[in-house]
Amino acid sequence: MTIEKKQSEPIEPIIFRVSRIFGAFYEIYNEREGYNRAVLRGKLRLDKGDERNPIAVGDRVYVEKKQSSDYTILNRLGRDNFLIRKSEQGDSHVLCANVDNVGIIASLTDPETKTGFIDRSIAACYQAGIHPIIIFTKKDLLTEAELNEKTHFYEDLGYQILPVSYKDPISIQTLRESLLAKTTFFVGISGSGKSTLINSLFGEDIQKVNTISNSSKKGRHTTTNSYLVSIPPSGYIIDSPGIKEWGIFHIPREVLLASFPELQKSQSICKLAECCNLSDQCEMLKTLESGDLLPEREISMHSMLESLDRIHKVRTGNLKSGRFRGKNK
């Protein structure tokens, strides 16, 4: 008599977030199944588009597992967002998704992040419609009056600031609660006290610290691939590798401009319903050659709408600033 074995039967598919990419292999998190190592069905490997890779950290993703394997990744949920990098030859990086928040880590010194980073970090989260928090660290580095003026550099412009310092843990306890029930993503430069304050956060060594080099006052990278970590009793923190600057070519020129408030208040005034066509009678262009900006912030547009037209990538803070005006696209 020939006994037939019975196939395993796979597990109803379940949703989980992806946690951390290795590679081919994906880790991926639920609150019931913990984390778990996972592998991408076939069809998806396969369908990467412009994509370096289908699927992002913070994604929501069908997981099947059958027994004795590991899970696989059928199929990535609609996005609710998503935050991208993309490179001059047009290499498009998908950072993270599915976030509520963008972090700016952005430390007050030693070393001291450049507005031009804040500023690239907040049009990248304006294109995706995201919300920026500026965090900036080290505060107990500057006298009272430094650190007022440089928060309020940024909170006269409406954004959402908050100065924290791991010796101040009444700093840390006000932002942790501010991330409760949501999704945030950390992006700073390296060295700007991410993972110090990450660490702080928890309480613990989520990840491994390193020092400032003496030599260059650059910090070294100490995280080398993005992750996500669940805060109790509710919310998750998506942490990436320092950063020198954003590669903003996937945002158009009249999205950039606008992702300045005072310039945006310009826009409002157009005779030309949703126009923005950056002719010579654009108003944020006319604001922006006006000289009513600060000058840091002018300085900081010109950079960004000069690096869209140059050939090879030149790094934030290299660009001799001039006057620009309207390309086609």
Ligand SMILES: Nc1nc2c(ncn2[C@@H]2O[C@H](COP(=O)(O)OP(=O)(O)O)[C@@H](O)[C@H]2O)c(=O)[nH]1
Given for the second form:
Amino acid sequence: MTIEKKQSEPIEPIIFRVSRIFGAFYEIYNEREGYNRAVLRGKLRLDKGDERNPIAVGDRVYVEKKQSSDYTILNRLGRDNFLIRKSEQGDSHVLCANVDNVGIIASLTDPETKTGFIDRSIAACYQAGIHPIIIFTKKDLLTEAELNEKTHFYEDLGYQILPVSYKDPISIQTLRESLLAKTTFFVGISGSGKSTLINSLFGEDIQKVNTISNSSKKGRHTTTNSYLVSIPPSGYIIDSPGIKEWGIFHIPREVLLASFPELQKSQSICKLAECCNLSDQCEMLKTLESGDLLPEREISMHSMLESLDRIHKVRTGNLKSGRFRGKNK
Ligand SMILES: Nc1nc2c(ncn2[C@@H]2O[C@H](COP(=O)(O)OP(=O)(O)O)[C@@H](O)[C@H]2O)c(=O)[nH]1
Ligand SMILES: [Mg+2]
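For comparison with the form predicted on its own, kindly provide the form predicted in complex with this ligand.
What follows is the entire complex, opening with the chain shown before.
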């Protein structure tokens, strides 16, 4: 892409990735120029339409650098994928864009991350077509037998799992190798050991290193606290604020069911060419009700399906009017 400036002076825009958002300011990163601060071109600001923010952390953007070393974001490149979280109130939020993996940070103990959190995160990954890696933290606090019991549950379902401890450098190295040359979104409940893990991967305290972020912090205007950081020797991590639960209200019911490997098998034997939208012929529903799933799995799926029912009640109040946006007044 070439942008014409005063007709005679073409400018080659540079591609950066958005590493952090502070209200109207964007922190952008590329390997050659490091972290820099940018603003959005005026027109792009107006074009944003329905989206609360047209740019998410992880987006690739065309940037113009003026002589004064001010950076302006001209355009956003198309996204490979993106992850969103939708709350019960109908607020949806693009968490990040262009990611290869989601690292689900699940602490084995102190506090133990509930399987409900892991399963909701996996469902969100499934919907977005992004590979989940379950990173079990604090493995040093468990015996070998306890560790095996907890991790085999997900491993047997076919998921990639990585048990780690910041006290075990080999486990950190193994994790580093699986993240090589990839962009990985880290999600976890607070206290799960996410910051400790990122610092271990980075080699020092990331919050202190990311100086641009600190100098341009705009407190009240911050729309998202996620940030992208380049991890040596290659690859990126996007850290997200600790959350209680991944809101899955944007996920269609049949996609939620298909996010369970046990139910995917039933989906593949379904005789209908198109999804039946869960008619009584739905093979996935039949399997769910047949009692063939492990009890924990069945409880988890029913809990997720019940969450979807809750949003339908909210929707009757007409989300478009904005009545249920923001705070639940
Ligand atoms: N024993 C042990 N404690 C850990 C480990 N990782 C984190 N912690 C502790 O768990 C607490 C929460 O960690 P933190 O990284 O702040 O969690 P975050 O809220 O997910 O960012 C801190 O007291 C850490 O020292 C681990 O691998 N082993
Ligand atoms: Mg933290």
